[in-house]
Structure formats: structure tokens, C-alpha cells
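Shown here is one chain on its own, the form predicted on its own, set out as C-alpha cells.
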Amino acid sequence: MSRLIRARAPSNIALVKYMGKADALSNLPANPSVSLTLSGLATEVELRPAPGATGFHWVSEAPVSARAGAWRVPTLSDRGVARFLRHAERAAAAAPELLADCGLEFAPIEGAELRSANSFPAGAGIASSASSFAALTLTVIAAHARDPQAFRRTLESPERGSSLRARLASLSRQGSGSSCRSFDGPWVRWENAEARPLRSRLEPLTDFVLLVRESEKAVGSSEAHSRVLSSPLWKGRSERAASRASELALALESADFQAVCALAWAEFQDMHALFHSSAERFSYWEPESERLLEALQPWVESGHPRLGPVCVTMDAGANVHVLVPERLAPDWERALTKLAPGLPRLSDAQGLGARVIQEGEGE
């Protein structure tokens, strides 16, 4: 194999959360989750041939196409590198059957280097694990296709692409659970082993991420999944989340943004209450997180006086996501600047999921 392959996968923001596992080994969730796929907040992974080598090797450099602007190489521990490479091997082992099932020919790989970069801070609660493992899975599988262009056409095909994306999502989930939601979009429901697009009549949204904390969080998501089981609030958690997932699907279908906002607020509060009440208690909230939530709550409940409803949520981190109609994004940006002057902020549009961005001859 002499081809260089690059793929890009976006982060996703869940409005009904994945927290708690039914099966830790395969990352099967304890409840359904519903997420919005983003676009620019993404990870790019590059696979470059390594003549004479065997297996996969991590190189702490950005892919060539991600060396400008805000892209940054993740700082991985030895354990993180091992997890990344272990999943690359898992994807390679699955490639022959996965490609054959989608009518594509397989080509073996002897040795390759892997490079990765994020367009946003890793480890700060913006689902970098989701985008990273989705991009890694897609890159490795695409690299094993004898005809990369045929693979790309299949992935982008309205008729055949859904089956390939579903297979990729299922494989990616084994490396990082929430990564399975980054293959489709804009709305995705993940339940048990299946992540599928969710029908929505809601107008396009913009996600503003108020960056309260950009550094690595003290309690990683994997540990959080374990700790919440000791919370007295864990009883009934899967039922509460499943009910919200069903209600959210109806709200999306009927374009009821106010209902979406109310459900998202109740859901992230529910998840963080698990953290705050675990036997080994922990919290991602910073004083600024709490100040922002207090200021935003009246707008969630009654709408902004001029701009209407706003959807607010938090992942397992200190940062606050504010989702608003795309057509009102400039007005909301001004409102958020007044609310939190000087606070760093990211913004992103909704997207359609992971894609191959380049294939070519390796150097």
C-alpha cells in the first residue's frame, strides 16, 4: 500500500447524554442518547505508508493539511497512544469483512504511520475522543480499500452510504462509545449497538462553546462512567434518559425548539447531579460555569426578550454549549459577548458526519 489517506470527523454534542454503560467492554450504553453532529470542531487523522515497518506507529505531528491555523496535536500519554494504536489494529482486523459486506475489495497494509490533530482543545469536554476515534476508524478502513475512490463514492452515496456508515460507527464505538455518533448527521440517535440519523424538521443550529476551561479535565469520561453507578440517583437514570430521548425525537420532528431547549436543560442537569452525588463525589463545574448557567436559565425557561428560545447543555466538562438558530447566530454572539466579556468562545455549524478528505501517493 503506497497511498496516503486522510479523514476528518467532527465532534458531536449530545442533548440526551451517554453516561453509564450496559457493557463496558464493547461500550454499549445504559440508555439511548441523541446528539447534534458538528462540522468545524473536528479531528483529522492521516495514515502514511512506512516501508519496511510492520503494524501502526504513532507520530506526534499534525497531518500536513492540518498544520495551519488552530489545529493542534493532542498530547497523549503512553496509555493514550496504546489505546489509539490498539483501535487501529482492531479496525485493520475488521476491514476485510467490513469492506466485503459493502461490496468493496480489500488491500492489506504492512506498516503505516498515524498522525492526528484537533481543531479544538482536547480533554476539555468537547468530545475529542468521539471525533478522534471516528476519524481513526474511517482512515484505517479507507486505507484498506483497494480502490479508495470507490470507497469514497460508496461512503457518500445516498443509497449505499448509510450501510457503510452504520458499520463504521459500530466498529468505532468499540474504541470510544460516543464516536459512533460522528458518522452521520445532523441529528443522531444511538441506542444499544446502533447509531442512526434521526429525522428533524428543526431549522439549522449554531453551537457556541463558552470555554470556561481549556485544560485536561481531572476526571476522564471513562472514570465518570464508573463512578456514577454509586450515585443514589443512578436508580431510574436509564428510564429518565430514554424518556427524554423519545420526547426529543418528537420535538425535532415537530420543530418544537422550545421543547428541545427544556429537555436539554433537564438532561444535562440530571447527568451532572450523578457526578455530584457519587460515593466519590466530583464536579466539572467551575465558578464561571455556575455563573453562566444562572444567567442563561431565565432565557432557557422563558426565552430571550428579543431572540427567543436558547438551548443550553454541558458535556462532562466545565464548558457551556449554547445552541441557537443559525439565522440568529450574529445576534446571539453579541448577547453572549455582553454576558461573558473576555471569555474565549468557539462556534460551529451543524454537520453531516465523518468524511475522507484526501487520498494520494505516499512519500
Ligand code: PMV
Contents of the next structure:
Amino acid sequence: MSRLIRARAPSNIALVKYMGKADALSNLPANPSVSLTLSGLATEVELRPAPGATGFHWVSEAPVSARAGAWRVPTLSDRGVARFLRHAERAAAAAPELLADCGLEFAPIEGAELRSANSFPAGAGIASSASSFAALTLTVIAAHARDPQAFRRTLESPERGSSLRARLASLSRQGSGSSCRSFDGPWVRWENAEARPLRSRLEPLTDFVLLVRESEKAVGSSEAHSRVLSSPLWKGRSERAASRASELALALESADFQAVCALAWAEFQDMHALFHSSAERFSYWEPESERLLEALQPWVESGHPRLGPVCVTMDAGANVHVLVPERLAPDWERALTKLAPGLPRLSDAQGLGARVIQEGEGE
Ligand code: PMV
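Moving on from the form predicted on its own, please list the structure of the form predicted together with the named molecule.
Next comes the full complex, and the chain you just saw is listed first.
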């Protein structure tokens, strides 16, 4: 039986950041983090059985379903391909036990081709590791289910799906830490080995990404995770992040967007202060990032005079994320165009996490 599988996983944006590892080998985080799952900024991975072959093979072309749209094949270095394939092998090795624990039957795969594409342009300053490792994990595990349709039904079932998603998240984390937050949504809390959805009464948000820098960053996130340990501000960091994670959970539960905005601002400043003060100090901030932060800060503190509170955050990069209530997105879009005319920008809605989009035979 053919087990052609395609899965799609979105990226996520953390408001309380994962920065610093308690265990570098299995990507256990030094502190809890909380993120919003996105929807359109995503990666699609396709697994196609290759009769006669053994192991996984990377094919540098888009999955069939992604070819029609504006999806792009990532340009992976040899190291990038090796890391991707290593994780595919890790997922394949974990599949028998993971599936059995979730009441699903396992079927082995001899050899397979893997194709992948991102919905966002390469070099757009959007980290693709969260979405691509989540999509890869889900694809490889789904492909090992004897009945991929039963797998999909379990994944989508509100009751039985949650433990399967938690297992997939934990496996995915070993390939890329932040990918474990892309299996659920819209809000996810990750602590130690567990990433779980967080209850929220907050209205839906839109994430605008102001693309300050589109080229590859000088310090990758793995390097950042290790350099921050040498900062004098590292002391107390995990307590600060943990207490913000708890306060954020309360703010989401009580739909207090103003409090969400204040916490997110304090938190990304805290993470970037670690970068700026580590022994080998470094910074992702470009002059344009700083100009935008300065212009946005009064709106974060007191709200935009007409549009109210706004949530601002930055990851390990120069781009500025501006999260606003979806119902006000067109008005905010105009305000952001005024603030940064000519600056490229992406926008995305919140979402519910990784999904299988096709299983079985055929194109
Ligand atoms: O998953 P990694 O190792 O690429 O780390 C991501 C770290 C940040 O994006 C800076 C913060 C986060 O929690 O996503």
C-alpha cells in the first residue's frame, strides 16, 4: 500500500521566550515559554515511499500540492539537509512506541523521499525551523501508521488527539526546540518536556511582521542559546521568565490584552539584554529595529490613541512583530504603513497547529 503523506505546520511567535537550554542534547528549555501559533506562515513536508531504496532522501523540489502556489523550496546547506534527515530517522525510530501508546498500528517504511516547501520567502527573516521540524515530525509519524486515515482522525479528535499531539511535540522538540509549540493552538505553553495548549479568552490576533532585515543572521539561535549563559543577567532569568509565563496565562484567561502587551514588551527586552551582555556580546538590532521600537513604545505603554493596546515582540533577529486584535487589523495596517512606509511586511492570523493535509495514494 502506498503511504504518501503530506503535513503542514505553522510557525509560532513566543511572547515568553525559550532562551537557554537546561539540556542541549534533547533541547530541554531553561524556562517555560508561551507562544501564539500562526497559520499561513507554514511549512509543508511530503513523504513519498521509494520502492527499493533504504532510509530517507532529501529531494530539492516542492511537494506536489505546494507547487501551484507561492511556496518555496528552502535552500538547505549540507548541514541543514543532514540535520533534517537525522530528525526523520529519529522520528522513524520513535514511531512504533509512539503509535502503540496512542492506540494506532505501526507499519514499517523501507525507503522514502522527503520534499519540503515554505509559504514564506527564503531570507524573509522568518525562522523556518519551528514549522519545518513540526511538519517533518508529523509527516514521518503519520507515514508509519498502518492506517493513515485512522491516524488523522485521532489527531483531529479533541479528546484522543491531545495526547498524540503532546507526544509529537515532545519528539519534534528534539529536532528543534521551538517546533514543539506548533502542534496546538492558538496559545501554547512549553515547560520541560511538555508543550500543551493554554486556555485563553483573548479575541483573535493578527501578527504583522515588519521585515527589517531579510538576510541570514550572524548568530544562529543555537549559538544564542549557549552564549546567553555567560551574561551576568542570566542569574534569575529562568525565574523572571517563569513568573511572566504564569502572569501571561492569567492575562490570557481574563482577556486582559493590555497586560499581555506589557508582559511581552518586558520579556523580549529581557532576552535581548542577555544577548547584549553575554561575554561574547552580540545584537540583532538594526538602526531600523530601534527606530521602530522607539516609535511603538508609547503605544505599548499607553495604547494607540484610536486603536488601543498593541503587543510588540522580537525573536533572535532584527524583525519586529506587532500583534493586534484581528478586528482592528485593517486600521493597524494603515498605522504601520505610516510608521514605516516602504518597509516590507508579512501578516498572519492565529491558528490551531500542525495538520495532515493528505494521506494515501495519488497526487
Ligand atoms: O527553537 P530554536 O532553537 O530556534 O530557538 C528559538 C528561540 C527564540 O525564537 C528566540 C524564542 C522562542 O521561544 O521561539
